[in-house]
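Just the one chain here, the form predicted alone, laid out as structure tokens.
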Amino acid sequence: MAAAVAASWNPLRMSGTPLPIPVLLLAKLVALSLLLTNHQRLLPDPFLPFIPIDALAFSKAFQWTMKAVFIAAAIALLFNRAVRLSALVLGSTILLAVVSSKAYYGNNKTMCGIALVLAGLWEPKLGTAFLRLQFALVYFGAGLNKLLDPDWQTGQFFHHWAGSRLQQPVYLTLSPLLPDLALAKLFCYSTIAIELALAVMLLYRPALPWALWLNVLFQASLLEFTGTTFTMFFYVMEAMVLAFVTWPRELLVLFDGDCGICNDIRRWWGRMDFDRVSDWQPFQRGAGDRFGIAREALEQRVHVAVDGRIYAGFRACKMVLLYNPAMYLVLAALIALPPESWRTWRRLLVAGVMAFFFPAFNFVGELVYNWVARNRYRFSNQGACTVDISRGTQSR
């Protein structure tokens, strides 16, 4: 699909570029988060460089050139201009800043730079193999580093960090109820176990879907517990997950064409589906016959066919949302744009998104969906509408 249309200037559109949608979405999310958090202000003068280069020492020209290239590459990437080159340049700029200043160095920045470079180097034959290897390597290094650190072994690191620095209320409440440093040790060794497990799971392909879910839950839990994104670490580690999503060749939405509110949602969603991923068809036209879905089931709930796999009700709604790239960019903006002091906002937003999309909450989602579905004709101010079987309603 990407090769069939021209690249758009619309930053919410992904198709038409040399990169597949999931890889481009990863690169765009990182670029957007970098810009919205005003990360360019952190790009340093060369200071205690890892590789001494006298000509660059104390050079303001070097710093301002990096900032200009950084901003230009990020904007070009967002607007679908030379996306491979833009990702390479943006990632290389970050890595050059890391090499030029030990004060600037950080695992989160290095990961952003590497992720962008690997996205720009993506090739069809290799797929996301190098991205997956880098993903696993980050977790292996993080887990091994903590495992060998005496302060992590004794729990002292977590006790000081959560208790004194963060003054985390849950930790401060529960810690005195347990033996000395017991809760701190539990958190330390749980973190180490999760990170090392993720490193193994990411390399073992059958476990990859579970690893991606665990990564999402782990990073979201860290944000909820600490209130911080660890500069760019939250953004890049969550965005990495999308690179491994298999984008559907077909996403068919079977909805009730006689329902006014259903048609309103279809029209609204059509305006948000910039890549024309979803094909909305009233079930009254028989579009679902080839899937063998009973008419009674189609009358009661929306159904979505993703490359032949059927989802119904609340799960169907989630599939439509999950395969719309614009949703991820909007969510990233809502998380990254507010100032760092808006920690409560970030926590509430991330918790709400997790509650909606995480499989453990499907039961609640189904209850809400079923109630809305039973009363959908009451919610419509247009009444029932007659389906014209002679015309299609594809959003493609």
Contents of the next structure:
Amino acid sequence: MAAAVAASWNPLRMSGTPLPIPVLLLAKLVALSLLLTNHQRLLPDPFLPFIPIDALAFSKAFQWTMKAVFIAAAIALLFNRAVRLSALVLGSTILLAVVSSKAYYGNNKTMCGIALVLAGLWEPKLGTAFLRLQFALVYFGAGLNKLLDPDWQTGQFFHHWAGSRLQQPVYLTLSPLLPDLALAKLFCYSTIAIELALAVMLLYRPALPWALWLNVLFQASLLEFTGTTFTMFFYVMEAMVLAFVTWPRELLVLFDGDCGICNDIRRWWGRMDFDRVSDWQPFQRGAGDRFGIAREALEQRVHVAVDGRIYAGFRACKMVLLYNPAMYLVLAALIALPPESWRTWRRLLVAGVMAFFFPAFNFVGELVYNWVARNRYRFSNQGACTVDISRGTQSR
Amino acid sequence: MNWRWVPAAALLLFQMGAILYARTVPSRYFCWAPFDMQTEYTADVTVNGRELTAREIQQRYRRPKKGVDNRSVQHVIDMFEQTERRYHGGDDTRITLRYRVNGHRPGEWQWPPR
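Structure of the form predicted together with the partner chain, please, following the form predicted alone?
Complete assembly follows, chain above in first position.
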């Protein structure tokens, strides 16, 4: 892995900056989503501010300055220029906009601003402690507020929101089959329980991986249910997860060097792996010997060693994808670029990604992988496999 | 102590305070209550004897004449009330705001208060 390289102008590259890859990835994902959703058009002139800055005589100048700084900081961040300062400036600009106008104020904008500021303030001694506290605080506030709200206790909020406002077909179909408000209550209390549980789990380090998964599922299910990203909320809450990922020091891909398609994929992936996270080695060179993987297993399936932990087949492919930062930026762009009305697109895309990466999908993924592996010699005219893969598979 | 801890800790402490403060007031600013309330409202505004159009209401209050807000109902009321107090103290303004929170029976708020 590249660690001490100069910062690149390539926006899909993350290494070589003062911020670690996961924290920079969080900041870049938020910046990219803000730019692609044309957020700068919403930045306000001072109007009913929380702090007395509307006394500024040049309110239009204030607004245009904010827009210019916002765009410059977001672009600088994406192109790896002074990333720490860029994140701080971009986040501070959003927070300044939030406190300068009640018309602009919103939870999603506040969260974007704080996430960027905390990313910019990252420092090695504390790691992601402040980001984790922030994450927990959001869920604690949200859960507590709902828990104490009578309309959430009775289910009235959800009944009105899903039934009248969203006219959500699943809710409208199932709700009449159950006692009055029963389904609405179930949704209300499930939401409260998930949010409060997340607040606790995020603070309890051993439960952190589960909390991150639960957050991803929770935010994705909200998108599936409503078809919306709640402006910026979906992007920033999903991007937060990545800040806590431990990026591997070594990701070794052990592939079949005699296989044409395997070499094609290695070359193609090499062009996509801008941070040179993964190191592809033909198993025939003995690169897997130190992990003690049986040669027969290596002949049958691709293996990936992530800091010494071994994955094979479909799981190995997922690891290679998950540890490529560029993938997340491309995914965010695919969600954010289409107009707001493309709800079906967002639902299908997010559902597809969730299914692909969710462990429960491994069974299907392995079936597809094994079929491809068995037929790999047919997919490339550049040589064929010399190994017998018709026998059963085995992985460690 | 590294200077970066100070603003980071201050941000978190402010939010903790806001979460607690929100328990004592009807508004829900900075307490992480997204989409916790659905307020449907319609505003009728007369300024110095003339009724404002939907466009004029949008320009004056930065809110549509008729809309839905997913924050506290107090946020909508604040927008109308504070605009009058802060920017249009000299106008003879009459506002009638009819609203429904989470589908409940309609409520009404008026300016100036009676």
